[in-house]
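As C-alpha cells, one chain now follows by itself in the form predicted in complex with another copy of the chain.
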Amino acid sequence: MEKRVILVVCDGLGDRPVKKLRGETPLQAAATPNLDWFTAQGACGQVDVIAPGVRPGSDTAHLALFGYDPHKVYTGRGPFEAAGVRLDVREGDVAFRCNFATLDSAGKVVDRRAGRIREGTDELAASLTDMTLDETGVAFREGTEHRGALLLRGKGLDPRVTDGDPHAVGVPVAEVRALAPEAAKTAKIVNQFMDRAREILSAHPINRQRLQDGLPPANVVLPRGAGRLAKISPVSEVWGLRFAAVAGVALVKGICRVVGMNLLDVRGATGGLDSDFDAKVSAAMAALDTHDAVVVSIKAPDIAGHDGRPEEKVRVIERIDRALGPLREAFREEWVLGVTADHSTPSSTGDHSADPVPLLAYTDGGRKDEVSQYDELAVAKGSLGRIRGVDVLPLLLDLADRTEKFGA
C-alpha cells in the first residue's frame, strides 16, 4: 500500500542535562505521552542531521532532512530568507537577510533592529524594490518585524561578499567588500543599494512620522548572509510525490517554498513561543488527503533553548505532545509518522550544538523496537541506531512504500 508521510520536525529539540531539571534533558523531563506511545509502537534511533560534530544551522539541517547535502546546494542563508519573505528567487540568484536598522545624524548604527518596528515595514520595502543597479536587478522585501530579504538578479554575481551589517552598534555600517575577485561587482551593487536605500529611507513619510513619535527611524538597510541559490531539483522531481508544508519562521518557509513544497497558509502558525501547534497539525492532517507527504516545522523549543530557559523548552514540548493527540486519535493505517528535530539547542549554552537529535518513525506494521519513551538517550537505544539527515526522508517514504528500487 503507498502510504503518506507526516514529518514534524521540532526545531532546536535536543539538548543536555539540566541540573535545574534534576539532571533530565527537557525532553526526559516533558511530559510526552503521545510522542511515547508513538514511540513504543514504533522505531527509534538518533539522526546527526548533517554528521557527527557538525553543529547544523537550521537552515542546512533542514536542506538534509528534506535529503539534500547541504555541502552541494548550500552557499549561504540568504536565498532562502528571500523565498521565505515570497521574493521568487531562482537558480543563480544572490540574496540577503537584512534588518532595517537605525543610523544616527553622525552616521552610526544605533540599532540593529530600528526599536523592532512593525508597522509600516511594507511601505518602506515598496520604496526600495525593482531597482536596478548596474544592470542587476534588485528587489527587497520586508519580512516579520525589522526583518527583511534583498535579492540580486544578473549576470557575474557571485555571493562572497562579506556582511554590511557590522554586528555592532556605536559604529557605521560596514562596507561589502569581495572575498573573492569574481565577487567584486557584487560588492559594488550591495553597496550602491545600502547608499540608495540610506538617502531613500530617511526621507520616508514613515520615518518622519517615527522621528516625531518619538521611534528610532528605520532609515537603513543592513544585508547579511549572502549566498546564492544553487541548482535545487524539486521534491516533485526527485520523489514524484506531492509535497505540503506547514511552518511558521521565515527561513523554514524559503525553504520548503525552494524545494518545491506546496507552503500551507495556516492562522495562527507564527514560528514563535505563541505559535499555533494545534492548528499546525491539524492542518497537516487535512493536507494528507491531497498530498503525498507533508512537514510540519515547529520552531519554539529552538527559542527556549536560546533564551536559556529549560523550564519553558519543558512546556512548550509538552505543547507540541498535547498538539499531536488528535493525530494519534485519528492516526490511519495508510500514515507513516516521523518525529524529529533539526539540531540540538542545548538551554545550557543557549547556542545550536553537534548532539544528535531523536527520530521515531512510526507506520501499522513497520518494525517496533523495545524503546517506549521518546528522548535522546532512550532512542539511543532504538533500533534504527544513528543515522545521517539526509537519510531521514528516504526512509519514511521507504516505509510509505514511495521509494524506487535501485537496481532489480
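The structure above corresponds to the form predicted in complex with another copy of the chain; please give the structure of the form predicted alone next.
Below you will find a single chain and nothing else.
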C-alpha cells in the first residue's frame, strides 16, 4: 500500500545545553508527550543537513531536505525571498533578501531588525518600489516582520556583489562592492537604492510615529544574499509525486514555490512567534487527502534561538508538541510522519551551528527502536544513525512504499 508523507520541519530546533535550563537544551527541557510518543513508536536518528561541520543556512538546508543538492542549485538566498513575497522573479533578474533596520543619528546600525517591526511594513515597502535607477527596474516588497526582498531587472546585472548589511551593530551600513568586473553596475545600483531608501524612510509617516511612540524607526534597508534564480527541476518531476506545503515565512514559501509545491494559504500562518501551529497541522492533515506528501514549516524555534531566549524556545517547542496532538489522535495507517529541523540555532550563540538535528520517522508497521525521548542526544542512539539532509525524504518515501528498486 502506497502511503502519504507529512514532513514537519522545525526551523532552528536544535540547541546546546543552557545553564538557565539546568544544563539541558530547550528540547530536553520541554514537555513533549506527543513527540515522545511518536519517537517511542518509531525510529530515530541525527541529520547533518548539509554535511558534518557545515553550518547550514535555512535556504540551503530546505533545498537539501527536499532532495536537492544545494551545491548544484543554490546561487543565493535573494531569489527565494523574492519569490516568497510574490515578486515576479525572471531569468536574468538579481534579487536580495533584506532587513528593515535602524540607523542612529551618526549613521550607525543600532538594530538590524528595527525592533522586529511588525506593522506598517507594507506602507514602507510601497514607498520603495517601482523605481528606475540607471535604466534598471527596482521592485521591493515586505516579508514577515522586518524582512523584505529587493528585485533588480535590466541589462548588465550580475549577482556577484558584497552585502549592504554589515551583519553587526554599532557600525555604518556597508558599501556594496563588486566581486567581479561584470558586477560593477549591480553594486552601483544597490548603493543608490540604499541611499534613496534611507531618504524616503527617514521622512515616512510610519517612522515618524514610531519615534513618537519610542520605537526604533525602520529607516534603512540592508540587502544581502544576492543571487539569480537557478534552473531547478520541479519536485513533482524529481519524485513523481504531488507535494503541498504549509509555511509562513517568505524564504520557505519562496523555495516551495520555486520547486513547484502547492503552497497552501493557511489563516494565522504568520512565520512569527504568534503563528498558529494548530492551523498549520490541521491544514496539512487535510491536504494529505489530495497530495502524496505535505511539508509543514515552523519558524518560531529559530526566532527564539536567534534572540537568545531559551525559555521562549521551550514554550515554542511545547506549543508545537500540543499542535501534534490531533495528528497523533487522527493518525492513519496510510500515513508516514517525519519530524526534523533545517539546522540548529543555539540560544547561547544566537546563530546557526553545525550541530546535527534530531529526526524521527513513524508509520504503522514501521521499525521501532529503543529511543523514547525526542531530543538532540537521545536520538543519537536511534536505528536511523546519522544521515544527510538529502537522505531524509528518500527514507520517508521508502517507508511510504514509494521508492523504485535500484537494479533487477
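Numbering follows the first chain given and starts at 1. Values in this document were obtained by computation on a predicted structure and should not be read as measured data.
Problem set entry | Where one rigid part turns on another between the two forms: hinge among 154, 228, 55, 179 | Looking at the options, the one at the hinge is 228.
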